[in-house]
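First comes one chain, alone, set out as structure tokens in the form predicted alone.
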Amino acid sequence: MRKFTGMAVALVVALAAGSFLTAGESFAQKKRFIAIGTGGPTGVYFVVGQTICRMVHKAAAEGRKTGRKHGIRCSAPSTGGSTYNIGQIREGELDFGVAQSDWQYHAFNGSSKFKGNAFKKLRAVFSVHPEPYHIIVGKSSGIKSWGDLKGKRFNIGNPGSGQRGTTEVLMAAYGTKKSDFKIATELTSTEQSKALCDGKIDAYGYTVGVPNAGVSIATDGCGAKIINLKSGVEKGLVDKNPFYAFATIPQGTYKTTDADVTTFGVMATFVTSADVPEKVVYEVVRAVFENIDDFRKLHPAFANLDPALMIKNALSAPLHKGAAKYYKEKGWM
């Protein structure tokens, strides 16, 4: 009994000992793990993700004399992208993600798929690269244009994708219906490449950054090659959306882009919920921007990007209060 006695004043001690701690203390000294929403392998989005967690610990110190003993560890598993990301942020099982910019929109103000199931605790951090909706096609697939993937094999993309996403809404504009495709593949942007180069499919939609590991498999491997989409449904898309633009894929991204290609796109951009609490979400901006000349040398995505566009083009739903932070701190806002 008197075993018992002491071992629960000691405990009773050692939780009263931590109660006085500093709530800057209590955050640096209690790990925190973080997951990240990214997309396919071979995609930036994995890339983003993946780059963020390397500044995130390279900025930690725990163990080290100078630094941040921030206390938060991070990963970035490979998952279905955009739509995938921001439904589980929203379920609580991821913190952060990374979405396309008019998924971001979607969610936020419960329109397209999300209409009537709007995501009101959605919170905006930063935007990233821009990101151009491709339509690859097999070397001797014949097709030009949009018209011409009628009655071909065409892969819209995993559910879930931002690529799908952009797809439907695409076909949507074009009053293209799937039984217009001889087969309507949902392959995900891991093997689509390879099973336009096998011949599998005649073409896949793809909305990416650039350059692209994945697509340059397709096109530097086998002789596939990027359509221009700049009709009159694609300036309508653009001129009614906020979130869409207007993108350039140079002349000589790839083996055979042998001319600038037109087409329209959106950014990424990486979200979180106003759930995750305030100094994590800080920890990571803070990561990353104290970190920027690094981040911009891991893709060539990144290569311009521009912090004071970061923090403000293609957010549609509110600043989380962490990023604000930081953001003021830094006189940006």
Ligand code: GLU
Contents of the next structure:
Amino acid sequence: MRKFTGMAVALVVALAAGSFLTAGESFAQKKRFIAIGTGGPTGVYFVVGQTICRMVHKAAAEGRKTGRKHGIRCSAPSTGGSTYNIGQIREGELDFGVAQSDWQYHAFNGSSKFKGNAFKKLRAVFSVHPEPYHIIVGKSSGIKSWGDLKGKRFNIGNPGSGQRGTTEVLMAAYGTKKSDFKIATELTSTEQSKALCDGKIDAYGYTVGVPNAGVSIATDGCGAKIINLKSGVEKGLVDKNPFYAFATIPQGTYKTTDADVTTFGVMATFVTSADVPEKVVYEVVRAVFENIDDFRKLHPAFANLDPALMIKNALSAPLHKGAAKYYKEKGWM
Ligand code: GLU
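Having seen the form predicted alone, the form predicted in complex with the named molecule:
Full assembly next; the chain just shown is listed first.
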């Protein structure tokens, strides 16, 4: 009994010391690890995540010199993409993620793939680069339009990727079924260009920033082309949905882009959960916007990033409080 009492006292003291430490210690002195969900290693989301972490660590290093410490350590692993990231943020497994604006919209509003399963705690942080939806076709596939995909080997993308969802939306809009393809593969963004160049598939669909390493493997590497998607079907999608817009992949982007390509697209957005503390989101956002000039230089898809647009374009979930706090302090809101 005495031993038990002793232990209990020790425990109470330890707890008190612990809570004292927590109360006395500023947020900045505590280490906090955050994880950002991205996409495949050859895409642009991966660079977004790596760049954000780089800015967070830069702010940490500067803070160590000036005494303004935030204590955040950041990692941005490769993942399955948009809807995987949203799902893992909901589970609390990821703190942040990059996601297509269409899937941000549907997840928050409980529509499309998220019907009956709305994620009301989803929060927008900012939008990043435009992502045209690409259909990339093999050099000698003879595919010139969506209709030509019939009877072909088409990669619809891995479950969890944004392009998988957007491809399914396009299939529904065209009335195309999986069985209309010779095979519908589920390769990841990293596997698809190699599969196209090896002649294992005839085409793939990919929603991604321009330019990027994955697409250049297929275009510059083995003569694949990006086709136009500008029929009444895409016009219908753009007219009916606030998160779609027509987009151009400019002539000369890749070796085989011998004319501008017109297609529809979305925006890449950076999202989190209302459960992620305000201070964490504030510090991440601050690190990004205080270093936006460096950010723009880290990928050609980031060259035109404009804070005024990033904080309002393509965001359908409410802004996270920590992000709004920084934007208000800057006088941007
Ligand atoms: N838009 C793709 C997705 O949501 C990812 C593109 C990228 O990795 O840059 O899965």
